[in-house]
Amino acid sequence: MWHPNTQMKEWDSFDEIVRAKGMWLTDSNGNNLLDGVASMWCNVWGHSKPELVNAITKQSKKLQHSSMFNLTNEPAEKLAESLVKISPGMHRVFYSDNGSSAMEIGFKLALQYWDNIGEKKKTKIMTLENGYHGDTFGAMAVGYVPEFFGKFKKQLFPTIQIPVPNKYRIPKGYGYSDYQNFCVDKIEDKFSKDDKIAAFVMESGAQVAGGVIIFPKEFQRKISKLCKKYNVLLVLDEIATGFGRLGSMIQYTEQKSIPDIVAYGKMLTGGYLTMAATLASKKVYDSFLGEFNDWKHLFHGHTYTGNPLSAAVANENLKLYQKNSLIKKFKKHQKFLKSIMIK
């Protein structure tokens, strides 16, 4: 087997995980390993959570999989309703299998939106330097991290990259506040001079894989306001930052920056099955409506889109968030941790 992000020459063998419970993974030799990265930032409740396991088991006895191509299923419908309900400004949900795919869909929605409404010149994507949106080609182009993707640079489509205010990497001659203003001013300058920009894409609240860079207060909100001012779609990536990872269920509400398109993943199913979702506003969704021969509909789909097993466990996961008041607990822990840091 070929392992991800791994120099295989350095490894003779790998620990085989045979079971897991709570925070602990157990290997074939009986050793317990702390799952300190929450199985790549997706596990919410620990392993073998009875409610989530039961949700999968119960659904597996009724419907394991059914295509979403001109068909539907109850768990996926129910989940879409719940996601729209908790996501201000969003109207429709398009399912996929993973975060990279969810972001690819977001790019396609943004670009085709302008084509659908007759603004065919809007074809450029602007984004922040050092962002990360996945490992597929579109995601690499928009979230370009040189160390990860440098070998594919010649094959990637061009994007407009804007500096990000990293508190620990401020250019000489700037204070932190000054550099924030510089970054925002640069975005507005580009918007004002280039009417071909279709979308601004960024992680919501923080850059994660690119170095855990927490955005300054008001930074994302200012970008959102500029997008509205210059008629540019805002596409947010909450795959690693939403569902409580930064302390809020929906991070863009905390940032006061309602997007046109947003992607969720990772924690959506509590880390138990693979699933992601791309949500769009009514304005974006309505642009895809028309007669069949108008060719406005979205030509995108996955075999396991809206998989009922994944949707069922995601629905149960959302119930657990409410039942356990998880976000309120996060807020309480935040205050406690801040008080320790201040001392």
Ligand SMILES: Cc1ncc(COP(=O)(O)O)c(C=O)c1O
Given for the second form:
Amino acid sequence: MWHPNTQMKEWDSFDEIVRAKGMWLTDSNGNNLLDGVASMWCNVWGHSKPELVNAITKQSKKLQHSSMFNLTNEPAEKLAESLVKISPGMHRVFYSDNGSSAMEIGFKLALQYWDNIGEKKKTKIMTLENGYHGDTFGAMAVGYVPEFFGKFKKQLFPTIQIPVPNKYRIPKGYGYSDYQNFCVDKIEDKFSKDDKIAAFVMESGAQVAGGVIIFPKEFQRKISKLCKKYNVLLVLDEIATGFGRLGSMIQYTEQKSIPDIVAYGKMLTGGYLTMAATLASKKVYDSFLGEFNDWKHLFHGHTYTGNPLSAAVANENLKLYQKNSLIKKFKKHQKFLKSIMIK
Ligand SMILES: Cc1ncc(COP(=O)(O)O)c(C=O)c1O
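Would you mind giving the form predicted together with the named molecule, to go alongside the form predicted alone above?
Below is the whole assembly, all chains and molecules, this chain first.
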């Protein structure tokens, strides 16, 4: 095997995980390892949760996979309905298998939206410096991390990058609050001078892979207001920050910034099977409707799009959030943690 982000020369062998329960992974020597990264921040309930395992088993006896090309399946339909219900402003769900793909779909939806409505000059993407949206080409271009993606710089499409107010990296001569205003003013300045900007893409609530930079209060709301004022689509990435990771089920509700497009992944299936979703507003969705020969439809589709096993476990996962009042519990713990936080 060839392992991700790994200099293989440094490794002779890897610890083999043979089973897991709750927060613990067990290796082939019988050692228990604490799964402190929640298996790349996607595991919600711990491993081997009976309800989630049963949801997969039950579905696997009925339908394991069938294509979404001109067909549908009940678990995927049910999940789409639930996701739209919990996502204010969203109207339709497009499924994929991983967060990077969900973001690529978000970029394609945003760019094609303008083309579909005849605003062909709107082709540029603006984003925040230091963001991360995945490892595929579009995601690398938008969430450019020089150390990771420098080798491909020449092949990446250009984006407009705006600085981020990182409390611990404020340039000399600015206070935290001045610098927030500087970043927001910079966005407004660019929006007002460039009518080719199609979309503003950002992680919702915080930049996670980029160093866990929690956005200051109002920052995201101000950006969303500017997007509306200057007719730019807002594309949010909630792959790492939604589903309670920052304390709210849907982080953009907390940030008071309803997007045009949003992507979910990681925690969607509780960390059990691979699935991601890109949700779009009615305005975006409607622009893709027309006669077949108008060629307005979205040319995108993965083999495993809307996989019924993934959808079944995601449905059970959402049920567990409700049943256990998980978000309410987070809020309670959040209050306590804030009270003991060192200022
Ligand atoms: C904010 C964000 N977006 C996108 C992705 C990419 O998701 P995936 O690894 O499922 O492709 C990640 C992964 O860590 C992420 O943190």
